[in-house]
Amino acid sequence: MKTFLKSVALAGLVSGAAAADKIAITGGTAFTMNGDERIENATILVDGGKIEAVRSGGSVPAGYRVIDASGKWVTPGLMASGTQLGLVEVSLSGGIVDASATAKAKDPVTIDVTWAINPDSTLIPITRIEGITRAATGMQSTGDVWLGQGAVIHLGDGYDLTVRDRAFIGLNMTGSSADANGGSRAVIWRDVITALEKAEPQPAMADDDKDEKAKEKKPDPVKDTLARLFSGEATLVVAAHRAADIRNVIKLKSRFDINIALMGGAEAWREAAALAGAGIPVILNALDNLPGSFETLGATQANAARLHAAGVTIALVGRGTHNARLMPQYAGNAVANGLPWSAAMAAMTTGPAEIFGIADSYGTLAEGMDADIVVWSGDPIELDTAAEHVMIVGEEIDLVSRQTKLRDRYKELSRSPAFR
């Protein structure tokens, strides 16, 4: 299974590869994303999906089109985390919503989100024109704390957008997560903590008895799952927003050898340096400030900034799904509150790479990576900005959706004379 969904994500960024065209995007300041490396009058070649080369100045190959960058922004394409793209188009559809499962679902931290992921869903393109390229999706509900096994995609055409199937496996330990199993925290973490127990490594064992226990083995899709958090192949991404939920997130990457990020995190900052000394990121919503319920009365707008200080990873959401193409504006908000502009897009960009696992080939403008590459007007993070060039995995797509061709058709109106 795992080797035929990579064989299916790589032939589809191949054929959308394969389809691209040449392309150097020259005289735009470039920021690299390493570090705080900006060039001036940039030259970017792009060939088969990748970056061939970033410099300042130089000629142009033959064979190549152009993008005129001069006195633009350019950078490496934006990730939204924490989303459920392809999965959900109207939530409150009578229909199915791939987001969420029923209680009824069966071993739900097995569930694979590539095997519902929706290409057409209108969705997309409302995000990718904003200079969002990539998203790590994954389910929001499942009737249990377990969330199943999401996805890293590209927002780019073609009829697969899987970049890295089962990323990670997603864990509500929140209130209202508590409330819905059980009742009381003491119950959902003490499931969780069995259920990791079961899946961990266990101590070699002699010949005789690695045979015996072959015969007594029976297959158990739910520990085969969270075994691949011990091997490194996935993140446990952890939803919690109170400090005393955060501080048992802490003891848990404590407890186990495995990869943690927390999610939400609304009073992160009052554990910043604990999280940091415990090399666990927090996936964040930066305008995140009035409290509302009993487990978020530390949110504060300083969140991002602080955590920044303190050392921590962050990566940054908009508010849902629908609203995922809004993360620049939030960066800028985070900017105004204290987080230095360089690590506000680095929570669009190498943060998200690193948290899950993409950061060899996105991320960054460098020869070799993944040709994710956007010019824009001006800042990105400011709100009179635009993505003016969005470049997914080499190809340049139409900036072109849903609610664009809505303006056009009705920014102008013939009125009938009664009316004029």
Given for the second form:
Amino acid sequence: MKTFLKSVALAGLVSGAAAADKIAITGGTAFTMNGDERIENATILVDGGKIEAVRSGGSVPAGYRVIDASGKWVTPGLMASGTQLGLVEVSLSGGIVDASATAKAKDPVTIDVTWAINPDSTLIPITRIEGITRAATGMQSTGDVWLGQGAVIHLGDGYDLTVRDRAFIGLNMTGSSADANGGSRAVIWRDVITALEKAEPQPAMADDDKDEKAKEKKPDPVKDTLARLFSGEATLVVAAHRAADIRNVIKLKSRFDINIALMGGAEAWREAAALAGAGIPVILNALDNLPGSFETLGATQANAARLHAAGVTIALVGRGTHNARLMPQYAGNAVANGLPWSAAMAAMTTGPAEIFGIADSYGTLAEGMDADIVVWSGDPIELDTAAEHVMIVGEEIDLVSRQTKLRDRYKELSRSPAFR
Amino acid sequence: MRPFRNLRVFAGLAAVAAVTSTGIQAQTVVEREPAAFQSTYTRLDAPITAITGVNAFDGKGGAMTNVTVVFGGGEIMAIGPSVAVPNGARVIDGSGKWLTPGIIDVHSHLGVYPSPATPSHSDGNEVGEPVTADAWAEHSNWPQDPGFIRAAAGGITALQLLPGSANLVGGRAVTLKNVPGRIAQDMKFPGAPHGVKLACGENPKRVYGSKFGEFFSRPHTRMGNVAGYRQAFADAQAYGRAWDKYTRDAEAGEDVLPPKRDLKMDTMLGIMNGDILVHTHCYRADDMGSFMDVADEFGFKVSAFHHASESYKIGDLLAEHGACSAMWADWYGFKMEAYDGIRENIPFVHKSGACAIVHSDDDIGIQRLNQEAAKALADGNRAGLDISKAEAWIWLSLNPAKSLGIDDQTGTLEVGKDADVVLWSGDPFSVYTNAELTFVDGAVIWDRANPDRAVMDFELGQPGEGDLK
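What I would like now is the form predicted together with the partner chain, since the data block earlier showed the form predicted on its own; can you produce it?
Then the entire complex follows, led off by the chain already shown.
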């Protein structure tokens, strides 16, 4: 009976997500991420999922539920780049992992991950209760250099987490990808350039030719997908580490004039000025500092700081997908290796917002932005800090996950626990 | 439960000539396992060093403020608020900084799975049969792994290299001082007992239960895993009895041939004799429960369960057995047996009165185990516990030292102990803090400020040589 009642309560919890209401967060120190702006005694008003106002002090209008953030730090919710959230539950021997397609998958570049995202994944609450409210999620492997089309999602309640579908196209140009897809970097670069040339918009043809050509046109999903790069609808996220490979990425940008972000980039610091000049942002793991292969010989924890100093936009990742939530710790290590604190925060908010094309609605605490807001017990980057209130698109989520339930169940041990 | 005998040299010192009561010179009694692969570690030269005005965690639960710590001759010589600095000592101003015992990682694959991680360097899992108790991790250790220097930069002064977890019995582990070596023996922690790596759960059954080459072999299941350990111990019991009989007969002057040496059985027997410390990869509470029963059946103790994602469910049982749990702060979900990992595992185990250890199993994680402890501490206290930072440092030095049988030499700041210490730029529980100086036996193995910092052979002449990594 107890179990039954509990399941009823649980069902209520799941389906009865609180409707977006009027909320005021008051008294905290807000880091708005509009540059280095810091607002003491901030009043942040939220209505209809959007931020209505951000100001210092002032009264709260009637009808707002107040979250007292006195003594707390308030920031935008963080965004993790480079995850497989919603596409993986258990990585190994735990059933299907939707983030990994097999070599049977046809035309991998056309894969659209939104068909596979599972909003019930336990990883989503586990991640969001740590203050991460958004993520870029995409395929990890497809048996090809092309990793398909990834999405930007929010980690709130609901069936559809998609914020921006087909936001990016993944392309793996690392040594291991070359090894698996023809055995040489020379092969994969040739193939990628050929594919992009084919999809590149052609100069308009004379009218009399046009009708004839239109009749011949067959559907070409690969070309149509890649065309989204040329129209600016999607960003090409290219994984590469070696300085020589990064120079190829820069050449690609200059040859095709498309939006490109570099993923990984262990040796990106060696090409920092060129990356800044080309306007190529870098999504990086701030802890990478080992020569795991001959393409990461120059890996250093100073990568983030050096790129930032050169004017490159950066975004950070955590440890894979299950521990994407560790991103603030990774940011802290970048700070300990020279990255300014505000740049580390930007690499978890405005940086990814810009890279993944959602900067008009997410990344800062400002009027009109989606209300992704976190109230922290202190400095979000420090190890003993916790997220105390997490709001995603205007809704405050419960700070509960499968892990917190296990924690609460085993806080006191019993020699003969009853079923519960 | 029999306590560890913690023998430094197993099974006697050397072959001895026995003399019988009749005074007749008997044949030489062959020793079963003469000492081999002895440590060639030589302490690095270092001046007497005094760190003044520093704050310290002593590694056994205490904190000190504004003390001076003096070490020389490889040992800690004095600690206190009014310690005199010896003439000629190297003096380091420690004001505003923290000194701690060096961090000891009980679970590393540095050297055996080194960087670069090329297939040619993959020396950690002797896959082929599930019991490879004859394989020794030290014979795979590449002392030129750049990971050792990165670990020193994270305050690691000693570490245990383990074989991987593909096998039920992966082989012997080795405890190292984190020092440069031309050969693997140069790094061996002098006097440290041998360890052995065993594995529960998914890995052995996956490796052998899935198609392996052209055939399937055991184990396929958890029951097959347990059967595998038990048979290996039972075989070793028979092996031990044969050697005991031989030794008795030879000492009695009988003309007997010694049994053929079996390197696997030597290890299994060493476990049951208490000479080899048991480190078992085990995630699930029920797997640990079964394994502790195997230990009871064959009369040995588990030194530590490694990974131990579900130790928080059985902290009381682990405390009773006396088994440590070597854990991550927050890894989970990468396989089913890790699915129930929670962030409070380490502090909950500690709260149960069991021995908690922070471990890495990772060449990146080993560089910041202090941060792992900091996260676990914060999560535990947020869940209602009241654990101090000083107490939490036990997870990083004393408890790991105990599980490796080296706690009489290292793991705490105490006079007479090895001067394996780290000077931190600030509070070592802050993400913004770096290890400035790491000492092993009083010699600097890491100096963050020195631009001529150590570079392993592999990194010479390569991009990034000598960079601050």
